[in-house]
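Starting off, we have a lone chain in the form predicted on its own, written out as C-alpha cells.
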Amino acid sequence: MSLDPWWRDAVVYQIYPRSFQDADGDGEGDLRGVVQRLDHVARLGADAIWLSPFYASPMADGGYDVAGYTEVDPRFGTLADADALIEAAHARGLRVLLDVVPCHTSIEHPWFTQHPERYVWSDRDGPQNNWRASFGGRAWSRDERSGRWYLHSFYPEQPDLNWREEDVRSAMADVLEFWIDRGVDGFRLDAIDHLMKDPDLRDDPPASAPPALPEMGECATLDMRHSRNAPDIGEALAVLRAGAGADALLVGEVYLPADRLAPYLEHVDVAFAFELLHAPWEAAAVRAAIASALSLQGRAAWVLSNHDFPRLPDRVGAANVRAAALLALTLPGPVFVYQGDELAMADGPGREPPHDRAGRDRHRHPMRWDDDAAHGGFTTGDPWLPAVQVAGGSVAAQERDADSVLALYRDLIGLRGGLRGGLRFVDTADGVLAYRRGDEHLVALNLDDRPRPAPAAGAIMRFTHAGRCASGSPAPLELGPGEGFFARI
C-alpha cells in the first residue's frame, strides 16, 4: 500500500444506478443516465464513484443476486455503456469503484446447474445445521431440480459459493481482473465476512449477549461463530487482492466491530465503520464509535447511510442532517456519501407489493433533480419507485440557495482538502462533540436537543447554517440543536 494513496481522505459518492437517472424512459435508471449526471458528482467535489451492481440479474435482491459477473443487465445497458461510463468518469477526474458480490450468486447463474461443486450443500436430506439467513428464516433451502439442500446466507435465490473450492477462487479472481482490464479503479466487496465458514458446518451456539451490531430476524439469537468470519478468511481475501492487483482500492463490507477487522485489513485497504453508522445520535455514543474506528489507523471507511439502511433524516432527525454532514466530511480517512444525502433526502414510502422483501425500498427512491420536471427529472416514464419530494428541494432548487444542504456539502468537501493531521477529541459541554484536526482546525457539533455552550475557537470556516453565522465570523459561544462549525483554532 502506498504511503499516500489517492483514497486516503477521498470522498466516494455511492450511485444506486436503478434510482439515479433514467436515460431511456423505461422508469429505471441506467448507465447512460449515470453519465448524464456525472457533472453533478464532479461539482460536488467527489474523488470517486461507487456503483451498486448493474450486472445481469433477476433482481431478487436489487442486483446483489448476480447471474453474470461480466455482463451488464439489459435494464442498465450494455458492456459498451459500462466502458463509456468509466471513460466519462475518468475524464472528469473521478475514479470508479464497482460493487462485487463474492459470497453468493443468483440461483439463475449458470454455475448453479453447470458447476454445483462451486456451492455449499448439505450432506443429508435437510438442513445441515441451525444457521439462519440474514433476512430471516433458515439458511438452507431445497433445490427442486436435484433434491439437495443448499446454503444461502441471504435470500433463497442467492446460494452461497464454496470458497474452499479452488475453482471458485480462480473464477472470482478472473472477474476482478476482467473489470480492472476495463479501467475500473477498485471494488467495494459485498458481505465478505460471509465468505469463509466453518469447514465442518457446525451449529452456531446460542447467543450469550446481544450482537455487536444490529441483526435482523433470528440471527441475533445465535453466536454466529461458525456461519461467518472463519479464522482462515485471509485465504479468500488474498485471492481477491491478487485478482484486483496491488493498486486497486478494495473496500470491505465487513459487518463486524472495528476490533475484529484486523484479519480483513491484511488484504483489503479499508473497511466500513458500521459502529458509527449505527450509533445513536448522542455525543457520547458517536464519540465512542469514532474512537473505535480510529484504532484502525486510517483504514476505516466512514459511512452514515447507504442503500441498506435508513437515510439520514430518518436516522438522526431532519434537524441534524447538517451536523451529520459536518461530522462525516471532517473525519480523517475516506468517506462515502450516498446519492441524495447531499440534498438531505429522507426515506420514501416504498411500494406495495415491495420490490425488496426486507423493506429496503424506502431507502432507494429516485434522485430528485428538478422539481419542475415530471418525476423530479428522474424519468419520462413511470418510475420503478415513486419520485418523492425532498423537503429542501431538488438539485436545481438547492443550487439556487446559498444556504442549502447541497451548498454545505460542496463547501465542506472543498475545505476537506486542507485538513491535516489526526483527530483529537476536545472535552466540552454535555451533548457537544468536539475534536481538533491537526493543529489548525476545530470541529464542534451540538447533538443535544437544547442549546449548549460551544468550545472556544477562532474564525469560522463553515457553519452548518451559513445564514446564521457567515464564514470569517468569530465562533459563537453557544450552539443551537443541530448546529455545528468548522473553525480555526
Contents of the next structure:
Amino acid sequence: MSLDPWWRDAVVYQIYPRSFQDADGDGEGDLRGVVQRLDHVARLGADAIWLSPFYASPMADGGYDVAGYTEVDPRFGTLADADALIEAAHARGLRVLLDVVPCHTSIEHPWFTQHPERYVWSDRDGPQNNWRASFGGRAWSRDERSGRWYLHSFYPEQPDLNWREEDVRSAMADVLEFWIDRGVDGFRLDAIDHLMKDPDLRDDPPASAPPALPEMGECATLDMRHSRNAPDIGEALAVLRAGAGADALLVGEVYLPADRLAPYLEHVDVAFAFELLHAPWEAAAVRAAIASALSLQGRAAWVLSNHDFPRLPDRVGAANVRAAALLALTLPGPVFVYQGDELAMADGPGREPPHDRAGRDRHRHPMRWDDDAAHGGFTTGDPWLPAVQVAGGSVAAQERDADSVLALYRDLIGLRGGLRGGLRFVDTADGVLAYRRGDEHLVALNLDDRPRPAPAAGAIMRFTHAGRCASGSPAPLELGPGEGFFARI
Ligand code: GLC
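Here we have the form predicted on its own; I need the corresponding form predicted in complex with alpha-D-glucopyranose.
What follows is the entire complex, opening with the chain shown before.
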C-alpha cells in the first residue's frame, strides 16, 4: 500500500444502478443512465463511485445473486456500456469501484449445475448443521435436481461457494483481473465475513450475548463462530488481492465490529465501520463508535447509509440529517455517501408484492432529479419502484436553494480537502459531540433534542443551516437540536 493513497480521505459515492437513471425507458436504471448523471456526482466533489452489481442476474437479491460475473445484465446494458461508463467517469476525475460478490453465486449461475463441487453440500439427507441464513430461516436448502442439500448464507437463491476449493479461488481471481483490465480502480467486496467457514461445518453454539451488530431473523440466537469469520480467512483474501493487484482499492464489507477486523485488513485496504452506521443518534454512543473505528488507524471506511438499511432521515431523524452529513464528511479517512443522501432522501413506501423479501425496497427508491419531469426525471417509463416526490427534495429544486442539503454536501466536501491531522475529541456539554481536526479546525454537533451550549470556537467555516449562521461569522454560543458547525479553532 502506498503511503499516501488516493483514497485516504476520498468521498466515494454509491450508485445503485437500478434506481439512479433510466436511459432506455424500461422503468429500471441502467449504465447509460449513470453516464447521463455523472456530472451530478462530479459537481458534488466526490472522488470515486461505487456501483452496486450490474452483472447478469435473475435479481432474487437485487443483483447480489450473480449469474455471470463478467457479463452485464441486459436490463443494465452491455459490456460496451460498462466500458463507456468507466471512461466517462475517469474523464471527470472519478475513480470507479465495482461490487464483487465472492461468497455466493445465483442458483442460476451455470457453475451450480456444471461445477457442483464449487459449492458447499451437506453429506446428510438434510441440513448439515444448525446454521441460520442472514435473511431468516435455515441456511440449507434441498437442490431439487440432485436431491442434495446446499448451504446458503443469504437467500436460498444464493448458494455459497466453497472457498476451500482451488477452482473457486482461481475463477474469482480471474473475475477481478477481468475488471481491472477494463480499467476499474478497485472493488467493494461483498459479505466477506461469510467467505470462510468452519471446515468441519460444526454447529454454532447458542448465543450468550446479543450480537455485536444487529442481525435479522434467528441468526441473533446463535453465536456465529463457525458459520462465518473462520480463522483462515486470510487465505481467501490473499487470492482476491492477487486478482485485483496491489494498486486496486479493496473495501471490505465485513459485518463485524472494529476489534475483529485485523485479519481482513491484512489484505483489504479499508473496511466499513458498521458500528457507527448502527449507533443510536446520541452523543456518547456516536463518540464510542467513532473511537472504536479510529483504532483501525485510517483503515475504517465511514458509512452512514447504504442500500441495506433505513435511510438517514428514518434512522437519525429528519431534523438530524444535516448534522449527520457534517459528521460523516469531517471524519478522517474515506467516506461513503449513498445516492440520495445528498438530498436527504427518506425511505419510500416500497411496493406490494415486494421485490426484496427482506424489506429493503424502501431504501432503494429512484433518485429524484427534477419534479417538473415525469417520475422525477428518473424514467419515461413505468418505474420499478415509485419515484417519491417530496417538496424541495429534487436535485433541481436543491440546486436553486443556497441553503439546501445538497449545498451543504457540496460545501462540506469542498472544505474537507483543507482538513489535516487526526481527530481528538473535545469534552463539552452533554448531548454535544465535538472534535478537533489537527490544530486548526473544530467540529461540533448537537445530538440532543434541546438547545445545548456550544464549545468555544473561532470563525464559522460552515454551519449546518447556512441561513441561521453564515460562513465567516463568529461561532454561536448555543446549538439548536440538529445544528452543528465546522469552525476554525
Ligand atoms: C451484502 C449486500 C446486500 C446483499 C448481501 C448478500 O450485505 O450489501 O445487499 O443482500 O450482501 O449478497
